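What follows is a single chain, given as structure tokens, in the form predicted on its own.
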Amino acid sequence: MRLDAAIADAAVRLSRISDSARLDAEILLCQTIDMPRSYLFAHPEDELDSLTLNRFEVLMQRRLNGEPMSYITGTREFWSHQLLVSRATLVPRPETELLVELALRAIPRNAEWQILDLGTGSGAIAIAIAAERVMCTVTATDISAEALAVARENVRHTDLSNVICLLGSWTAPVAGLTYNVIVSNPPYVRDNDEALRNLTYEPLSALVSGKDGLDDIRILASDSIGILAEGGWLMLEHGADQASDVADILSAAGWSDIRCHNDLAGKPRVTVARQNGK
């Protein structure tokens, strides 16, 4: 079968489960033949042998079963960085770039601040901030050794010397230290949320946080205040329908200057609060 025919056939099959069926087909075929996408456009007449077609079909079946492209390819772009991902980490979402943007607004370009990323997963947020604020030290924690291994590999690939990865639950690995900005994209999905049906490939521990989805945010609101410098910022990603509840949690924990910011879709996505409001 020719390359162009294989792509066309795969795109039709993938159209029932993907909004980017042709792109998915091209990426999967590139992965199969270990060539860039430009090769597909330059050599549409190339013939695929049966062994190659069989390998392509294996990848196709994974995608048709609903597995995210990022897990199949093992990579995901975030803040212009090509990051490794695995089944131990969430796939970085575009809306999470708002969290990075808000952090960068708060951190002066030449600041030598201490930044903390809690629950780093693949390291996407920590790496994005560290690459933009090279004078800062960014510490990234995660309770999952498997996820932290992915984060460390991503740090190595991006050749950043200002990221520290520590194993442990939330603030436990950094007890007694002080940070100027704390960021986190914690689990915030309700344990009975129907959306979980479409997230079966991603680690539940990085998604689900109790009956109302806010258990981990309560921990962060309580524990972060003790390690944040006076006037420092806490920035939390959350569900689009949780802004009011998150604000109440932060207020009850003693935070001030609480504000929610909308993502590009106009949905309330990141709430920031300040230590003592100063």
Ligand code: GLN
Second form
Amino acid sequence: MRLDAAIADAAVRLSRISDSARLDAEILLCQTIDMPRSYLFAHPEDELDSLTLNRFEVLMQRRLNGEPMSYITGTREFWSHQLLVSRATLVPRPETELLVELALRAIPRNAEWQILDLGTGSGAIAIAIAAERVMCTVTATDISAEALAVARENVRHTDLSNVICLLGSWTAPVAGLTYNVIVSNPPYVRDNDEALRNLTYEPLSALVSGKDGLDDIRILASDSIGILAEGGWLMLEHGADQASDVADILSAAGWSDIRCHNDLAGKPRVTVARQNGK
Ligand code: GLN
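I've shown you the form predicted on its own. Could you give me the structure of the form predicted together with the ligand?
In what comes next, the whole complex appears, and the chain from above leads the way.
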């Protein structure tokens, strides 16, 4: 079968499950033949042998079963960094870039601040901030040793010397230390949320947080206060319908200047709070 025909055929099949069927088909074929995408456009008439077609079909089946492209390719772009991901980590979402943006707005360009990313997963947020604020030290924690190994690998690839990865639950690995900005994209999905049906490939522990999805945000709201520098910030990603609950949790825990920010889709997704409102 010709290369262009294989792509066209795959794109039709993938359109059932993907909004980017043609792109997915091209990327999966590139992975199969270990060539860059430019090769596809330069050599549409290449004949694919049956062995190659079989290997392509294996990847096609994974995608048709709903596996995210990022797990099949093992990579995902976030804040223009090409990151490794595995099934031990969430696939970084574009909306999480709002959290990075807000953190960068708060951190002066030449600040030598201590930044903390709790539940770092692939390390996406920590790496994005560390690359933009090289004088800061970014500490990234995760309870999953497997996820932390992926984060460490990503830090190594990006050649950053200002990221420290620590294993442990939330603030446990950094007890007694002090931070100027604490960021987190914690699990916040309700345990009975319908959306989970489409997220079966991602680690539940990174997605789900009890009945109302707010268990971990409650922990973060109370545990972060003790390790925050005077006037420091806490920034939390959450679901679009959780802004007022998150504000209530934060104010009950003693936070002030609580403000929620909208993502590019206009949804309230990141809440920022300060200690003492300074
Ligand atoms: N934004 C993710 C989703 O709903 C959830 C990520 C999370 O729980 N931190 O697909």
